[in-house]
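Here you get one chain, nothing else, as structure tokens; it is the form predicted on its own.
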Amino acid sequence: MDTERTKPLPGDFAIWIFIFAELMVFGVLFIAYAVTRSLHREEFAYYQQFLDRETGALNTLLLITSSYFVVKAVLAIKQDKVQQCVNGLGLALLCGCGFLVAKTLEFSDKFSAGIRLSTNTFYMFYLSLTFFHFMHVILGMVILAAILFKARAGAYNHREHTGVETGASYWHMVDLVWIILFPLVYIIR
């Protein structure tokens, strides 16, 4: 008989749902990705070699090291070190802007060159599948800087982090989302 005790998830629970509706949501999306590309895969692979691989990898190394500002700061929180999780978090926003600046600079490339999502259907789940990731960027570092607010007015310490941790979660989802769609659409043929 197993008398150790299971750990719950982190955070709240109800972010564990939303974050499998989401999961759920981009595999639609990547399978969709896959089959429409073993369909076409020379359309794919030709404009696929217009796609800004290094500015791909620098996100992906923008997301990755936020992450780890995150987990730094869910640790700071859980040893009352509120000043280190707001330090953390604060250095995973600027992260994150960084990616938004990164793929807004990209996505402006690819306008001012006349695609769109019409273009063709390389471009269409391109465009689609970047952005709708961008946006889920955008509302993680909103849920990050309500969390670093809150930390800053001392809303959490040692017993009471569920929020830090719910946020976390949420971020984390955000980065391995990257790490499956940056290999997806810019690097695999």
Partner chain sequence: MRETFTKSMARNIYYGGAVFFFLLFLALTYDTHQVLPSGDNHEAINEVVALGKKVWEENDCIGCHTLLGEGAYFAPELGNVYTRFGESTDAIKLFIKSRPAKGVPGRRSMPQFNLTDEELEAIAQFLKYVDGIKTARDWPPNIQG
Second form
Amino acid sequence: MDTERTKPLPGDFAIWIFIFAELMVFGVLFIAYAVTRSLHREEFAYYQQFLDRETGALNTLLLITSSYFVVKAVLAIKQDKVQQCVNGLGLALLCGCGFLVAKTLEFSDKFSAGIRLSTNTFYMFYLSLTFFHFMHVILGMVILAAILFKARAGAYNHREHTGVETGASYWHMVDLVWIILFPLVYIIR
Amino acid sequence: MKYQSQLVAKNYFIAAILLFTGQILFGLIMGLQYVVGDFLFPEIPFNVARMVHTNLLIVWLLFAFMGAAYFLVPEESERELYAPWLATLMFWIFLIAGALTVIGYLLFTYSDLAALTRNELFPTMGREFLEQPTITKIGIVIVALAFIFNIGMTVLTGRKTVISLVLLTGLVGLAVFFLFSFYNPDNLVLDKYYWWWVVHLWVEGVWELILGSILAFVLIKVTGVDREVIEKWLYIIIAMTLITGIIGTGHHYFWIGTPDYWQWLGSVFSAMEPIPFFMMTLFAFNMVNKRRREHPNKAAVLWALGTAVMAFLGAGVWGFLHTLAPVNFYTHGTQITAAHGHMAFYGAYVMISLTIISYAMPIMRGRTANGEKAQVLEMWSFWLMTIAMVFITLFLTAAGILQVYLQRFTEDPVPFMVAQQKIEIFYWLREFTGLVFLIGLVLYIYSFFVKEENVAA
Amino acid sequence: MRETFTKSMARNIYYGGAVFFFLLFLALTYDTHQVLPSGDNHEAINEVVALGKKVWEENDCIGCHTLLGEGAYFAPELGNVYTRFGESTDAIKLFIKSRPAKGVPGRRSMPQFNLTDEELEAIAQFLKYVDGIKTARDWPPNIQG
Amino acid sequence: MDHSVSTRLHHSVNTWAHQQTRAKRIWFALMFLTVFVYTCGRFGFSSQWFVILVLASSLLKGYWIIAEYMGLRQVARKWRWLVQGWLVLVIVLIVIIHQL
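For comparison with the form predicted on its own, would you give the structure of this protein in the form predicted together with the partner chain?
Once more the chain from above appears, this time first in line as the rest of the complex follows.
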């Protein structure tokens, strides 16, 4: 296994530049959240109570599962199993849809309670972080869908599957970010 | 020169340099007014000098961008320009309109100019950088549309390269965002909000696409590096520009009555804005190091590398210095802003314009590169202007730091004018450095007239 | 091993990234529009203030002064000038009216604009309105602007 | 030549099955950690230790996603360290800021 440690980054290098930039933005936003929270402990703890942890946890499971399906899709295409690859991507998209539905319900609940970005500092962070991530999920799904259609059209095989790996890498990044975002905003008080 | 119609660029470049000279002269007038308050008062009050200084800058950069487009697009598209006559016609219209506007600024009191051009019918005047009478603004739109039509038809009917497409999107964005200059509500907050859609989305958005594509073009030509490599880096750099720069607009929404969340979003995204500039520096040096040919035009290579470095310093580093909201709280609207503005404009847009002029002018005059003597002079002018600009920036930064301290930071803040008097020394130093800059510019112009034998054809 | 780094992927990131962040910007703009009425002091805008803004613009005041930090850095910040002048529009009017036409020898001075009484009132009311805009952290940092 | 191709094929199928199982195990582990931490939260743990537990589980999950799902385990070290370094840095900073 160790001999393989020289592989290049999976997928197109261009997506990795984008991923690094995104990780940086999220990293800075996370730290900004943590610092602000430590300055307004009571306010944050108070409003955190109203966040829906159940949906949050469910969303974590959905994203993890969709990531797993994406991994399966990548493994499948490496063996020329196009149908399996398409299935994997389709299931991943389905999980993504589940995430979007749950999140939309959560947002509409908050919006109907009159909560906006300017309501207070906590909601400003909560909404910008989760909404920013929400848009990344949509973007990731657009990418996965594009790959799915290309895969179905037979554009990928065991030799040429950079596209699948590219989309997969981006999708895992979206998952990775949520893995930190969820406990940070919903759990830690 | 591969295509005859590229020659229309020549007029544009000459006009650009002339207007640049005018800009610098008015800059010196303003600089002197900073310390000798009644200099030329009331004939040319400061606001008029400033209007001429900034408007000439914008207009000459537009001339340079248009010239650059007319020069590089035929070569990229591998065909003659769609309508060379239109380019020449637009040149004269733009030049005359620009000249008339500047003469209007100088001959009339601004309020008389407003009355004369019937500003009350469609008021758009009197906002920073957008001081032009409404009729001039409409003229700019018409010229821009004719220009984009001409370039667009050439690009779309010829070979489509990344460079020409990126340039085209940059130019279209330039025209589209300029339309927000016609929106001038009574509500000052909204006015300012959309004013930045012109100003910020120009200089920290679409203009960077233009900058990137011109730089990429020149680098391909002078280094001989594979187009494929240069083009994908161009894409990545401008992608980073827009990813950081669009939300980065938020750093202008800190203190104008807009919601508080802009402080966070503006700070975070604009803190990333140096990244594309840094990538551009790496890119330019990498390409030059990997060069496959020694281009005889050393001066153009120097300008290209200079652009990459100075754009990073001016726009990247000096921008970052005061972009975080807690810092900007103190520095907003002080000489720190002026310092950043000077180096960023010089480093990014002035230098890229001089890069393409330096590369294209000898070719349009029938040679690959100027002779030894002219190039040496041009490099001298490069160093004089660049070093002068570094010092102007440093002096203004020093002035700004003191101003912030005296007027905003101490326990017992002093009034604006008192603070200004205490930092006078830096304004004097800035003015002398400005003279050095002017000497550099004179040398630059002189380098066009050096007569030499044995010039490489 | 060679990296894969294709131009088409770089292009997709350029277009995708630009559209993505521009949409985000539009969403934020929408939200800003929703929130603005609570702090932009729009209720103070009337015909006099609107005329005042025209007077402000048609005399190119921004060419020397800053207003909420934007403009030229040659003359004082005017976003809080109403407070600085003791919350008196009369003081503002008097100041503008009393500028010497020939300037002050050796010093920076404001031109004499020869405004009518109506225009004077309008510009003063405009500056009062601007002072009422609720800026974050009550910018400018202090009364000196 | 035939021989070498068949061994390579055999080898790759083997790794493939292996990778399949591995991905599934990681998935189970990720799901388990999520549910476990969530249950702990349900039972009302909210001390400092709970925070550490939550962030440690995030660290572990992030590590797996980077190394296994993103596939950086086999990638040149500098890239792997860059991404994992980001993860560690962010989580450590969160912990430190939380303790302040």
